[in-house]
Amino acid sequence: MNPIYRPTWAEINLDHLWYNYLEAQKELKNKTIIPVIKANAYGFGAIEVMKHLYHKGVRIAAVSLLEEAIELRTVFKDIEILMLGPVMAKDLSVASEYKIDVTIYDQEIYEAIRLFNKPIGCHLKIDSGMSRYGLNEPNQIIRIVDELSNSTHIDLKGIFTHFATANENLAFYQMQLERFKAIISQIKKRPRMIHISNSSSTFKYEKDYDFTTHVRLGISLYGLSLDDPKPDLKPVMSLKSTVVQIKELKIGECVGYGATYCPKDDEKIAILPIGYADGFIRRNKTGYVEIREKKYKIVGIICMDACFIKIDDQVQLGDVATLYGGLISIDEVAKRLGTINYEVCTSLSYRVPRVVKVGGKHD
């Protein structure tokens, strides 16, 4: 780990990680979870993550981006790793050469994949009602599979599909569950891997599904969810700071830029390093934190680099102020904002370091 100079951090609690990794695994039986660590794990930190479960024996990840995967490869030499996204025709040699399965997602990537004179491994999309990255066509999938049964290059390995609704409109949800079962019930050899099953889908309807092998568990795994009621899971991340200030501000002063927030009455207001640069962005500015187990408001507007807060006479120098993962969650973060927890934790900065906590110890 790189030395932290800074103090501001967000913890990582990779002993819940594995809680919430093994509660998906309860709903499962003998299927297999295939972590989604793309997007930096969802800002938690890939390469950490990825140590934590290799050490638990998982030997699969799925990520989006071709950077991602190289990325995961070049520690992981011996993982199966999926690229979800799109990947480019003239990037298949890279993709082949690091040995990462990439996705047949339209004719024109599987006709650049069917020419391509190089073992390389991938998964087929279907998209089933979602109309983001996949075929739909079921004659063209149809078609697309036996060829790649007979190919001494490619090993289609997957077939997969992804939910548009999967924690809300179960209508919808089951439209595109019907929509895949009547295309894979075609289908004379399957690949080895089917998986349909996001967050969501994993804990509330996998159990009842014999047609599939895997599933791709994303956000819950960091402890968060969409649905109501939410799964058994534990927090994983919690983000800190120090009070490296504190000014006693008189009746007529002002805080930050545009001198929006002048206190009636004398006030304390401590001063936190982290802004907008890391994540925080201004539109924070009408939350708290949590300092000694007590919520102090921000106020001011949220600089680069430094937010305001009003405290009492129980905060000192050096306190450490939790912006979520204690009083205050993600999900109460993430409604302040109008937003959902995915987009509170992967907007978090890679300014900001990530400390990982295993066996209630700091790493």
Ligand SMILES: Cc1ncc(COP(=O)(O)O)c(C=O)c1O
The other form holds:
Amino acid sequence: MNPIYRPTWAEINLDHLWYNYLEAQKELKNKTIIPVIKANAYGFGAIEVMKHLYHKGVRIAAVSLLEEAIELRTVFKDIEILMLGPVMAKDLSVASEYKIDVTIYDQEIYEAIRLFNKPIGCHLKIDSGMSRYGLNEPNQIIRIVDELSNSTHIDLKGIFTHFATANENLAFYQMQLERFKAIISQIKKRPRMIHISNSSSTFKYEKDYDFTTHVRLGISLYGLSLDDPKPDLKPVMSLKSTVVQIKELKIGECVGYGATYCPKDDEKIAILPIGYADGFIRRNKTGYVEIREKKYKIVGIICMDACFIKIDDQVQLGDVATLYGGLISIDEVAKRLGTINYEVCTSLSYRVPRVVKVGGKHD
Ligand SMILES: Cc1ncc(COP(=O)(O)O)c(C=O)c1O
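Could you give the coordinates for the form predicted in complex with this ligand, as opposed to the form predicted on its own above?
All chains and molecules follow, beginning with the one already shown.
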């Protein structure tokens, strides 16, 4: 790991990550979890997350981009890597070289794969109603699967779909499910992997399905969920910074850009070296941070590299402040920002070092 100098970091608890994995596995009997570690494992650190999963025996992962797949392959030589996003025809030789399984998402990429003369693994994606990537014409899908079952260079490993509303609209979910089932029931020779569930569907419905073999698990691995009630998951990330300076403001003095916060009384302000360039965006200014197990209000405008906290005499120079992952959950921050937990964690920028905690200790 690169040396860390800045007193701001995200603590990643890999014991909790594994706990969450096992909680999902309980729903699945002998089906296999495909951990979704796209977007730097949703901001939690793809290589460190995969190292831990690998150490526990996991040999498969899914990402979105070819770049993400190659980054993984460079470290993990013997895992299956599924690229969920759209591969470009010009890049098939790169995917083949790095043994990355690509997604057949439309007729054009299917033609390109068919004409490609090197070995390549792939999964066919059915668009069952989300209108994102995938084929939706049943006859076309059945014909492609049929043709691929005779191919000598293309290994069709799986067929999958993705749900738009697993956590909210049951009728729409069921419509997608029925469309998918109707198509695969007509496929004579099914590939060895059939996967439809994301986190929400894994915990809510997957145990009812006898036709699937795998699930693709993202957000719940990281201890988060959009479901209510939530599955029993443990939080994996806490974002921390340090009180590096304390200012004693006198009446009439103001804080930060725009001088927007000018207290009416003498007041103490702590400065934390974390700002919007770290993904702690300006809209967080209405929120709180935790110091010494107490919540303190963010004041003024959040800078690129710093923010201001109204404190009391209990707070000392050098105290650790937890921006989320302690008293303040990622869900609370998402609510504050009018977004979802996925966006909060994936927005944490590359500048914030991810510090791994495993076996109750820092690695
Ligand atoms: C195709 C696909 N499968 C699985 C997942 C994982 O979903 P979740 O994070 O809700 O488990 C995603 C995430 O966006 C996805 O795009």
